Structure formats: C-alpha cells, structure tokens
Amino acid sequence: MFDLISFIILVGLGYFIGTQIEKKHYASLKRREALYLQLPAVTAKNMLEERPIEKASLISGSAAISTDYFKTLLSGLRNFLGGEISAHETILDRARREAIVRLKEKAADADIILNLRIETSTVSLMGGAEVLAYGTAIYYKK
C-alpha cells in the first residue's frame, strides 16, 4: 500500500512541478526570442549582401532538457502501447528553441547567421534531449 501511495505522490508531483517548470521556461523563451528577433538565422549558405565582411565566425548554442517523472511514465505507456509520444514533443521544442536563443546570444551583434544547422540526441533512457545549434555569424563592416 505504501508503494502505491508513493507512486501516486511521485506522479502527481512530477505532473504539477513539471508543468510549472515548463510554463516558466516557455515564458523565458518567448521573452528572450523577442530580444533577438532582428537577428536572422537562416539555413541558406549564400545570403551575403554586397558589403565587405569584417569578420565571420563559427558559433554554437546547446541545450539539454530532461523530462519529468509524469512524462517518463506517460512515454513508457506509449512505448508499450505504440503511437506518437506527444509528451516528448514539448521537450524537443524547448531544447531546440533554447539552443537557438543561446546561439543568438553569443552573436548578438552579428548581422546575420548563415548555414544554421541543428543536431539532436537523447541524453538518457529516461527521455531527455540535447540539441546543438551551430552556424556562421557574419559581421559586415560598418
């Protein structure tokens, strides 16, 4: 009986605390993305303007986001029954957006970020995700 109560408490805590953390992270992402909206990050290799380039440098940003206990349980059931694991879509979305924001923070004074690439990997069997975003920051002469 104690094991069942502990399990229910852990699932409940995972759901409520995980939901609050996720909401705060999305609010932080929205605010920080708005700061760097004017800095384009494109996947094209050749979108250079006809201006002299002062500097070009490789930049990267990475983020590792873990799952909460509730989403781990939900994905375990989904793996058993089959189907889409929608609980992990938010983890990948948050990790991707965080990696791009961190990349833009490193090159805040750049004019454009070319050849943006995104790599993903799993962090653990529990369902965490790591995303690496990298590209070339172009700085035109003023």
The other form holds:
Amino acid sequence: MFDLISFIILVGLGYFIGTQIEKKHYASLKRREALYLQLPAVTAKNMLEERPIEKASLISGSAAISTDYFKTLLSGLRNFLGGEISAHETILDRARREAIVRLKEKAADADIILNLRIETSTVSLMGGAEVLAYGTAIYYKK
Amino acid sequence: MILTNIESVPGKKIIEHYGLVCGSTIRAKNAFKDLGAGFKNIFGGELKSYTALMEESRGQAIERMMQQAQALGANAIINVRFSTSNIAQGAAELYVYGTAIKTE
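Could you output the structure for the form predicted together with the partner chain, given that the previous block was the form predicted on its own?
And the full complex, kicking off with our chain again.
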C-alpha cells in the first residue's frame, strides 16, 4: 500500500513539476534562439564568401537534460506496447536546441558557423540525453 | 594553436601535414553528483553538474591533443572530431582527434 502511494506521488511530482520545467525551458529556448537568428549555423563546409578572414576557430556547446518520473513511466509502457515514444522526443529536442544555442552564445560576434555537427550520448539508463554541438566559427575582417 | 573542424584553415595556406593527433580522457561522476542526477530523474530538468563535468573533460582531451600537436611542431589542427563512449555506468570516455598541420 505504501509502495503504491509513493509511486503515485512520484508520478504526480514528475508530471506537474516536469511539465512546468519543460514549459519554462521551451520559453527560454524560443527567446534565446530569436536573439541569434542573424548568425547562421550550417552543416556545409564551403559556404565562405570571397572576403578576407580574420580568424577561424572551433567552438562547442553542450547540454545534459534528464527525464522525469512520468516520462520514464510512459516510455516503460511504450516499451511494452511498441510504437513512438513522444515523451522522450521532447527531451532530445530540448537538449539539441540548448546545445546549439550555447554554441552560438560562445561565438556571438562570428559571421557564420560552418560544419555544425551534433553528437548525442546517453547519461543514464533512465533516458537522459547529453548533446554536444560543435563547428567552426568564421570571423570576417570588418 | 588554431582548431577547425573543416578541411582547411580559412584564409591561410597549409604548408605541411603532420598526420593524426588525438587526446582522450575517462571521467567518472562522483557519488553525490550521481545522487543529484537520481533526484533530477524524478522532476526533470538540466543536469548541470553533468554538463560541467563533460565540458571540463572535453577541455582536457583537447589540451592533450594540442600538446601532441605542439610536440610535432604544428600550429593548427584541422578536421577535429569528437567521440564519446560509455565504458561503464557513470563513466564516460571522451576522445578527440584531428590532423596536425602547419600554416603560414
């Protein structure tokens, strides 16, 4: 009986607090992404303009996002039934966008970021994700 | 030392190639951070200690790669790639590699 109560409390906490944290994170991502709209990050390597270049440097950004108890429960059910685990998609989406925003924050005065690569690794068996984004920031001579 | 992850250093000519250089580091989280991450797995959110740990470890791997390149007499590393593997629960290996070159 006690087990059941603590389980329900954990799921409830996970659902309410987790949803709140996710909402806040998405709002902050939207705001910060808008700030860096003028700085393109591309996966191409040869999008350089015919202009003298001041410097080029490797930059990276990373973020580790964890799941909440409610999502762990949902994905457990999905693992049993099969199908798309949309609860985990938002975790990876948030981690990737956060990593890219941090990368751009580090190179805020660059002109373009070339060869952007994104790498994902798992944090724990529970389903958290760690994402690294890296690329080459190009600064043209002003 | 200039680092890029494309095949050249834009705006500069490559004079000499020195071949592959690499650096790696294996890190484990401490028990307290693991405990904190366990709590975070209930509520969700960012694992700040884990992000910091990975950043620091990656910095160290890059440092080791740069030392290797310096010993060869290079002044830049091109085509840098990162790779991460989980070798055990709570421990991760961070590996970084690239081509050491000399630019003008």
